[in-house]
Each structure stands twice: as C-alpha cells, then as structure tokens.
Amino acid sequence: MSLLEIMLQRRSIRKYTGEDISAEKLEKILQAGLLAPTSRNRKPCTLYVVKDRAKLEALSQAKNAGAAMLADCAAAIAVFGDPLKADTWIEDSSIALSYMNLMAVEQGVGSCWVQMHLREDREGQDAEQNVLEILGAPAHFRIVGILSLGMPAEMPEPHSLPDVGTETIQI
C-alpha cells in the first residue's frame, strides 16, 4: 500500500472484535511512534502501552465523552510529552500519534485518537491529570492523547480525494 492509500483508508475505528493484536503488529505501531520527528531531536515523548483491562476501563472514564472505546480496545498507547525536555511537546506528541495511527492502518489494526489535552471529565476535573494518575506517570508529564487499538469490528469506506473537501491555494 502506498502512503497515500494508507492515508485515504485511515478512519477512526471505535468498535473492535475483542481479538488480540499480535506482538509484531503492536511493535511496528510503536516503532512508528518512536520514528516520528521531534523538534531539534529532543525526543520528549514517552509511550505508555496499556493492556490492563482495569486501566483501560478507567481511561475510558478519564474525560467527559469520546473515550468509551478505550474500555473495549485490545491495547492503548498514551503519548506523554515532557515539557522539561521540549516546549514543542504538543507538536511532537501529535506527530507520534499520527505516525502510529497511519502504521495501524498499514497493519490492519483499527485505531482512534482520543484527545485528552484541554478536556475535562464529567465532574469538571482535568482529563490530563486523570490519565497521569491512572497510569502513574510523572507529575510534570503532559498528554495530548491516547491511541486506542483493536481489530476492527467494522470498516468504513476509505476517503476519496474529491471528498476530502480541503481547498488548496497555489500562489
């Protein structure tokens, strides 16, 4: 598959079969995150792989809405940024999440980016803080999001270039 084909096939998958992801597929997804470029090569990202059912359930409740699929996924990857290493932790974490999202497609694994940065739970508590506590991450770490992973129970049609709807302007 070409990179453009992978990008067209990338969809947010929120329903999974319950089947495990092979160690080889998960390793390739993680490698993609580690290969993501970072500003001045500071590498401020730490990837937490979560397979523990209780922690996945807790993460699914870490924010008000949009995280329910974490309770049923085979694994999740929380991408933490260390602001002491780089002030570009948001951008660097986002690129790592994007690379892993694309590699998941190439591996036939469903994925969905679960935003945590600037989100709250049902009680108005900070979702980032909730994730830090659930996973026992250092208090100064920050998180943009978590990538849910699982074998897709459904597969929406790929995007098409005419349907993307983004305008380009050439000057």
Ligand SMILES: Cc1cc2nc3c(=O)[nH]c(=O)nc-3n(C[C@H](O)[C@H](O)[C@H](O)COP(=O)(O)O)c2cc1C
Second form
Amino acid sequence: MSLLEIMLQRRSIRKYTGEDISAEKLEKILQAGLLAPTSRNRKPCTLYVVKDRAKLEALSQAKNAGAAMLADCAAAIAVFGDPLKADTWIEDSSIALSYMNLMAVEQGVGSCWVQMHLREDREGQDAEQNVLEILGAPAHFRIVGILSLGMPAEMPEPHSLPDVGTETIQI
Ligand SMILES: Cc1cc2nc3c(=O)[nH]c(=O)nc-3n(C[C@H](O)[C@H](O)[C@H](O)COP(=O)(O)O)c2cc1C
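Switching from the form predicted alone: structure of the form predicted together with this ligand?
And the full complex, kicking off with our chain again.
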C-alpha cells in the first residue's frame, strides 16, 4: 500500500476479535512510534506496552467515556511524554501516536487513539493521573493518549478524498 492508500484506509477500530497481535506486528508499530520526529530531537516519549488484562481493564476506566475498547484490546501502547526533556511533549507524543496509528493499518492491525490529556474519570479525577498510577510511571510524566490495538472485528469504510471535507486555502 502507498502511504496515501494507508491514510485512506486508516479508520478508528474499536472492536477486536480477541486474537493476539504477533510480536512482529507489534514491533513494527513500536518502531513507527520511535521513528517519529521530535522537536530539537529531544525524544521525550517513552512507550509502555500493556498486555496485562487487569491493567487494560483499569485503563478503560481511567476516563469517563471513550476508553471502553481498552478492556477488550490485545495490547495498548501508552505514550508518556517527559516535560523535563521537552516542552513539546504534547506535539511529540501526538506525532508518535499518529505514526503508530498508520503503521497499524499497514500491519492489518486495528487501532484507536484514546485521549487522556484534559480528560477526567466519572468521579472527576484527572485521567492522566489515573494512567500514571495504573502503570506506575514516574510522577512527572504526562500523557496525551493511549493507542489501543487488536485484530479488527469491524471494517469501517475507508476514507475518500472528496469526503474528508477540511478546506485548503491556496494563496
Ligand atoms: C486527538 C484525538 C483524540 C481521540 N480520542 C478518542 C477517544 O478518546 N476515544 C475514541 O473512541 N476515539 C478517539 N479518537 C478517534 C476519533 O474519534 C476519530 O479519529 C475520528 O472520529 C475520525 O474517525 P476515523 O479515525 O475513523 O477516521 C481520537 C482521535 C484523535 C485524533
């Protein structure tokens, strides 16, 4: 698939078959995250691969909505940013998430970005803080989001260029 084809195919996949993802596919997805560019090449991101079912279940409750698929995914990649290494941790983490999202398509793996930054759980607790505690990450780490991964049990229609809708302005 060309990069454009991958981008057209990329959809958020929230339902998974329950099959495991092969180590090779997971490795390729992680490589994509590690290859993402970072401001001043500071590389502030640490990728936590989570397969432990109890932790995945806990992560699915870390915010009040939109994280349920984490309880059923084969693996999740939590992208932590270290603000002491780079003030661009949000941008750097987001690019890593996007690169992995695209590589997942190339590998035939379903994935979905699960936002944690600026979100709360049902009790109004900060979702980022919940994720840090669940995964035992250093207290100063920050997290934009988690990528849920699994073999796809749904196949939404690919995007098509006339449908995407965002305007471009030619000057
Ligand atoms: C910054 C960002 C945050 C997102 N957060 C969530 C989320 O928390 N839960 C979820 O189910 N989908 C989330 N998504 C997926 C979007 O809902 C999805 O990308 C959008 O609806 C377009 O659909 P598509 O990915 O199938 O093209 C997020 C996507 C982005 C880019």
